[in-house]
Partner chain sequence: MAGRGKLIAVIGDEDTVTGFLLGGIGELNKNRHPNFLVVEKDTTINEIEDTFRSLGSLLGSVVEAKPNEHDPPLWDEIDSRQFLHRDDIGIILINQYIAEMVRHALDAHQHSIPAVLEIPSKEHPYDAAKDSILRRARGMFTAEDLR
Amino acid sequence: MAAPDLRAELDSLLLQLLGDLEELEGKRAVLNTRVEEGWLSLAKARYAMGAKSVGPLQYASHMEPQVCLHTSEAQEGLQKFKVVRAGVHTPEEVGPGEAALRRRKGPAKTPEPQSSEAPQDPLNWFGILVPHSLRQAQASFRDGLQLAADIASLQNRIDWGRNQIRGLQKKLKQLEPGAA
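Atomic structure of the above chain by itself (the form predicted together with the partner chain):
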């Protein structure tokens, strides 16, 4: 690959890297804000429920994750993360082709067996009726998880870009050892 092409690719990668760094900074600020909101909501919940009512003593002895991470490899060494919630049901779509009314005869004769039990909502660890602040805390941390996946993808892309740039710089030095 000729030196001008390498330089052009290097410039492109550098611009991409700088863009990723800027995006990372923005997402980090939002994540930090969400987490801080979550702490504040937890503190309010603790105030409402009692000092020892929101903490490790309430953790369940058996936990199933509601949220999992799917990874995909766009290029070698470049990973992308996506948060997926377990038990998310897509709503039934009633298309325009169904002109007739659906009959409502009550429960079906052969009920469909549940493929997997939906994981228990961690809010249930803290009681049946939990204060609104605890739900707000859950929402804040859930948003934080989505941002965490985006940030992890960006960090991975930054590391990948850094390695690519280093590789190109080495090639360039070999092609133009005395270039200024």
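With the form predicted together with the partner chain in hand, show me what the form predicted alone looks like.
If you are looking for partners or other molecules, they are not here, because only the chain is given.
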């Protein structure tokens, strides 16, 4: 590859990296805002309901996650993170429960109680009529989770871009040993 082609590719990677860094800064600021809003709304809910009504003593004894983090391979081997609701199945998981043939007649199996597909809303741990500020806190923290996954994906893309730039700079130095 000629030096002008390497320089053009290096310039495009640098522009992409700078755009990604600007986007990362913006998303981090929004994440900080969402987390602050969440804690402030939680404090308002504690004030409205009483300090002992919103706390660890109201947590369920058996908790199930509301969301899961899925990773996938994107272009150039980059990992992309995605927040998915816990009850949602990916296309790979959908299919027959058993791979073997089933006997239509014979001893009937007792159905095993399965856990509910959609986890219970954690706001119900604090009562049926919860203050609006508690719902706002939940929404702020959910938005924060999505932003954290986006930031992690963006950080991976930035690291990949930096490595590509370093590699191109080394190739350029090998082609032009006299240039600084």
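Positions refer to the first chain, counted from 1. Rigid core (definition): largest C-alpha set, two forms, superposition within 1.5 Å. Quick caveat: nothing in here was measured; it's all calculated off a predicted structure.
- Comparing the forms between these two forms, the C-alpha position of Gln58 differs by 2 angstroms or more, with the core used for superposition.
- In the core-superposed comparison between these two forms, the C-alpha atom of Leu154 has shifted by less than 2 angstroms.
- Remark: with the core as the superposition reference, the CA shift of Gly26 between these two forms stays below 2 Å.
- Core superposition places the C-alpha of Phe126 3.6 Å apart between these two forms.
- In the core-superposed comparison between these two forms, the CA atom of Glu76 travels 4.5 Å.
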